[in-house]
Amino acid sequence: MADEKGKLYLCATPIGNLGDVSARCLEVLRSVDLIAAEDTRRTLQLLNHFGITKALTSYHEHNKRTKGEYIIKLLNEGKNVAQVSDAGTPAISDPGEDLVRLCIENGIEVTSVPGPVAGITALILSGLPAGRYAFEGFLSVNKRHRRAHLDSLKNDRHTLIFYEAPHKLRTTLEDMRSVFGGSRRIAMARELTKLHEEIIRTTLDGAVSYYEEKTPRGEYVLVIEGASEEEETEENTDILLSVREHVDKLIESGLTQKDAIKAAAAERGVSKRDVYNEYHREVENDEL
């Protein structure tokens, strides 16, 4: 039928080794109309590895609401449409997440060609418990925003999962170890499937200390050990401070105001507005 949809696959590429790709991404990479691809010159290096000839579009982060509008148009006209990243798995910590949303919006057929995940990889590789894992992504740039998230994931008991670029990961690493304490399990991760492939299984103490004379190489997938019960109970003694005394501690942590209403909120289980009020509250009652 003329007026047929077509259909978007989320195929995931390799991590690093080339011979990862699954039999099934290549079929449907040759079998599309399009390609989008998050570094079109890196796509390219696979495509050509593998003797595939197709057309290509960047759709990253930077471009993906027009250039999204336009994949959609090609998929209403009945066009097949194959989204990758970088590497990895597309919509994880990458713009397909919008042009999945963008498709359901639509109605327009999606599909994964499931593949490598450089966070699971890192995770099972980690030796740390799996059964029960957070995926935080990339944290914020901004110290006061990361700290606030970092904060807010203190007395979670889920491994946790993060991916950081090596410009910043003596920053993230110092900010970790202030929050979580430098006894916290960690296990860093860099060049995975690669022939040189690490994993550093140490403490934030130990991770600190070890790019003090090194120099961070690669994109990195942190993974944290979960805070323990001990810890958790201990954490939990905030939440029977009252809102204001909650919050001003944490300001005096150094967070600004927001921050630290947004992290108590985190703690206490409630919103942000509940905290918000109660603590303008607490505080005009105190000056009367």
Second form
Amino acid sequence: MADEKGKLYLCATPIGNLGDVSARCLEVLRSVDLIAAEDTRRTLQLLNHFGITKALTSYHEHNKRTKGEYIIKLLNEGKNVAQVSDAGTPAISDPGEDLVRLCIENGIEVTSVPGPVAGITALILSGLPAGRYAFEGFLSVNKRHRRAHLDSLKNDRHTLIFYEAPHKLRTTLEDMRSVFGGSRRIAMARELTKLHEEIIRTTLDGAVSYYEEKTPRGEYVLVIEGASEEEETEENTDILLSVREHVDKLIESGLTQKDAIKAAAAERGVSKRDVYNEYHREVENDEL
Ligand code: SAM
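Mind pulling up the form predicted in complex with S-adenosylmethionine next to the form predicted alone we just looked at?
Time for the whole complex; same chain goes first.
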């Protein structure tokens, strides 16, 4: 039917080893009308390798608003579109989620062609509990935001998964050690599915000293053991403090007042506004 809408296919592509592309992914890339790629040059290499000739358009963080509208227009006209990121699964620390939302809002069908995800690949190789995990993506480059993010996870029992670039690895490991403690176990997974794949299983103390000697190379996933039952209980003692005492304690540990309020709110399971108001009420009362 001429008025039928097209479909968006979220296609996972290899995170290193081209052999990991699925037969269905290749079939979809061959059959769609257009491929929306995070980096068209990179996707062209994949297509060339498999002898696929197809129209490509770029869809990335910086053009996602205008390009998103264009892609929706094509889908509304009945065209089928595949979305691919540079590597791995779209929408996982990559563009994709906005396009999915737009499709849902416009009544366009979305389906996925599942495949590699670096975080899950690292988790299953880490040797750490895989039953309950939290995917945390990239930490902010801003020191304070990074610290507040880590602080909010200090007492989290889930195994934690982070993505990291090699040039930021040392700083990140040091920050993690100062928040989680040196004895927390970590698996550093690099170059997954590639020739030089390596999983370094150690503690945060061990990780920091390992990279004092060596230069970090390649792409990393950091998988960190969750908090122990005792550490989780420690949190309960913090939330027994008054809001002011709690926020002041976090400020003493190096956070700004704003980040301390944010972290205290996360630990207490209440809104930032509530902590902010209560904190200032207590400060004013003490000054009377
Ligand atoms: N969408 C991707 C996925 O499904 O995993 C993630 C994209 S994110 C922009 C890129 C980050 O993923 C890298 O900085 C690194 O942390 C991780 N990554 C991707 N490929 C990897 C690999 N082969 N080995 C280790 N980490 C990898």
